[in-house]
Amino acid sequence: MNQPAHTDGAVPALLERGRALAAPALREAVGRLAPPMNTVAAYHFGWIDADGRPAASDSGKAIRPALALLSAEAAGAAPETGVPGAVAVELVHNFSLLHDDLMDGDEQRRHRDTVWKVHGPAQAILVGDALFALANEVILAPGTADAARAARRLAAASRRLVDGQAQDIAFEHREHVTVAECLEMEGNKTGALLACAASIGAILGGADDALAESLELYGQHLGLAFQAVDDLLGIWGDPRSTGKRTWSDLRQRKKSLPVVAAQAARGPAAERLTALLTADAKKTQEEFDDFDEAEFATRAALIEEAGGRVWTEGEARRQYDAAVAALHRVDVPGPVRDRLTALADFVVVRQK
């Protein structure tokens, strides 16, 4: 994929600025549950190794941190604002992250094994609901009216992104998803609360109606642009860059983007593909964990012959401007529309 035109190498200092701000909220906040659930979530988190010793290993990416905080600079607020949203969006991300594994039977996250391969799946779910109710708590702390604001904000988006989840995992067994039919479930799944961190500090800096929802629709688009670009990496990525098996999207029956584009495309390949995908819908997990490293990596050619690959890379782009003109829509401060506009290129060319 082509390099948009405003990336910016300030980028990385935005990704540092919201760890380093909300770092100590997060850690304050998971140190209140009670033991072995703490643990376990540092764990996640990154901040201690398998047997307990401080580590620094890969905590993800930041991108809904950084949002929250340039999203308070967007209402002309101080960017410590934001940091309540940042923290509250960061541990329902987690939440989500700890249940999806487990669902998905993921076995790496960031290079290293999911908490359910270490811990068990009682505490990955346990810890999960945990992160999610500490969500609630943080946002709601303030005890003002716009932290009222933002947790319903909030709630909404988290109930989306459980509606996405479970529309992802109803079309693993179906023979055929349409491309609207994808784009609900990921605009649930991943743009919701790309959606709620592009607006929530703004809502605690005390934003109107209108830049709040300006700021929730570029989230939005970002999300979908975000997760299209996911998508082609769940197929094509570099294991050693995403931290998963190859062809990690194929081995779980998704019905990804390039998967559904592909196969509303006409012609030889995707009907091949199409014969090949209702076969495997059919198969038992055990059976479908028997196929060899061939057989995914047919369907991975059929798919890009298709046009599957294209036309989601072409979807990143469209879904990348859109997000950008709903920055124009409302008078946001120049640097803060920059940076904005930065952190969408980070996602239309990220490799992991």
Second form
Protein chains: 2
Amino acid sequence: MNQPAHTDGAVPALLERGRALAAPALREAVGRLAPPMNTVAAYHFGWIDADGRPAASDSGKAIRPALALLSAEAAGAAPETGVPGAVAVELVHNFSLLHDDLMDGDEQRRHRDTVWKVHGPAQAILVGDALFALANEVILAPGTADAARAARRLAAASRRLVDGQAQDIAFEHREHVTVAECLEMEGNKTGALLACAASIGAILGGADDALAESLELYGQHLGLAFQAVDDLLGIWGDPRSTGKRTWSDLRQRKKSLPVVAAQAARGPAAERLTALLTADAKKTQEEFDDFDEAEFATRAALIEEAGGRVWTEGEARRQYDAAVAALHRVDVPGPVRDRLTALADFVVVRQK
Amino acid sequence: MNQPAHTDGAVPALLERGRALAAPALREAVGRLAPPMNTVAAYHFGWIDADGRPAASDSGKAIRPALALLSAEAAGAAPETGVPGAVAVELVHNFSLLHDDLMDGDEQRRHRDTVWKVHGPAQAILVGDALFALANEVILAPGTADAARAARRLAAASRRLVDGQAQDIAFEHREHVTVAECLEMEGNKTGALLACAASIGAILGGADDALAESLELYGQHLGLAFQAVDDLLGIWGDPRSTGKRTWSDLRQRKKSLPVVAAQAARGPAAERLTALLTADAKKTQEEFDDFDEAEFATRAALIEEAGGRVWTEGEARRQYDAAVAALHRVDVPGPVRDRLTALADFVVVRQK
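Now show me the form predicted in complex with another copy of the chain, since the one above was the form predicted alone.
The complete assembly is shown below, putting the previous chain first.
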């Protein structure tokens, strides 16, 4: 898919606006944490380096805050109305990153050592918990009925997020996972919070249920498109741009979409892949860590040969189409719909 | 202090009522979690054993649910009005137990292996996160303005809970902690959630701010009394009733109240204690784990000799008195005040 013309320049500006409007409230919230959690959180967000010196690191694309502000505009409210939602969703997202990196043993994120690696597992757990608690405080702070509605959706999305991570980990130890199970897991792990980001601003802006639900549907499909692309990057991504190791997801035995789609296919490549993965599942982590690059390259080639790569690319496009279609079911101001569409384009065409 | 006559029989019935009224909603909420988290949570709550067989284990005293129901009655509402608060607070409490046991390396709780020991660290993190998310769903579920008020207080209490755990861990690595710092930590770690439990039912029952705040104050002091007793048990408690090892808090180098009060005293015992603890702080965990019983017995004797034990016993009584005094600042039905007082008696006179 080529990047449509109407996204030129628009998306970086939207992301920058989201970051800029959310940053003061985010920093204020994090500053409330008891030491040393405030410092550890500041490191996680890339505001300081491991030695505590001010830094201006890449703190992520900040798609969620951008979505929350556009969401407020979709309901005819000012983008600022979405700020508590933007901050709360960003806090929940980062809570999950802190805990997931620890559980997955990921040592690098955004080209920097992860929190558990620098500050130890206890700080990764504590600061994650603290960000989650802060998220609930931030979203409820306005004290309005709309804030309470937003908080209910955030709580439900947060639980689905944890469910998704639990499913993801459980799947690593299973020999076989269906495509439907993988999509359900990814819908929980990635779709739920993007759906929340895409609707929370509108809810804070007083949107009715029909608008909120259409925006949620857009976000849910956007999340699945995002995750399909992420799954492609997790196997074939360039370490220089992903900040992760080569074959990252294969090293963790993740049952991501390309893997389960390849296994669901018929033919010799799928059978050879399944035979290898079945044997892999019985290995200890130590045995598995001893694999050389060629072993992963073989698995990646079989996934591609069985059609897992092409299927996942198609799935990203199907989910993108469903996301955009959801925006046309309800009355959203034209320019806002264009920007939400541009954001979806950006998510699906990120460098593979 | 002797147990006052009016608590005879009343407290066990209050605790049992709390458990019985909260149990169906608690089990329903936990049942919503994605496998295997539902099973892991059921193990944590003592509903099943490590092999998945139904069990009727000691699932804790359930002081918080009992408080939440009494709290509803304090506002003139039916005890059932407090149920979402009772369940939410119990979920937050158990979220913190799951994470704290992992961070502290505690292998036993309520005479059973802890979740991280049986199901691994990832499940302890995930199920803790899931219970915290569920708590927010449960408290917001009624969808009323009072539920939103209750949710705000729960969010603030949850964050203080995490702050307290962070302070507790940070103190383990410090040579010196003041009594004021220790009381602040314990107010966060234990006081905040008991304050929330003691007021959340009243808030759900439509209490005004004055009543809610007096009940919070009662709960805050009750929490500090509870923690003072817990700190005594953490050093001098009988392993057969605490379910922990001898000198449990000393083994973890906890700067609990008896320790910091002893260090704050003057005289040779305080000085010898401080010299020992300063040397201890520099030891690796492995060197420390090699200590024999006599080493801990020496430290416990010095704490007692310096007056740390007597001071902490007095502090439990002072906090108890302040808790009861808070109940007399506002208009609470007489029988409810008696029951809240009985519960405070129970907390302070538990077996030392």
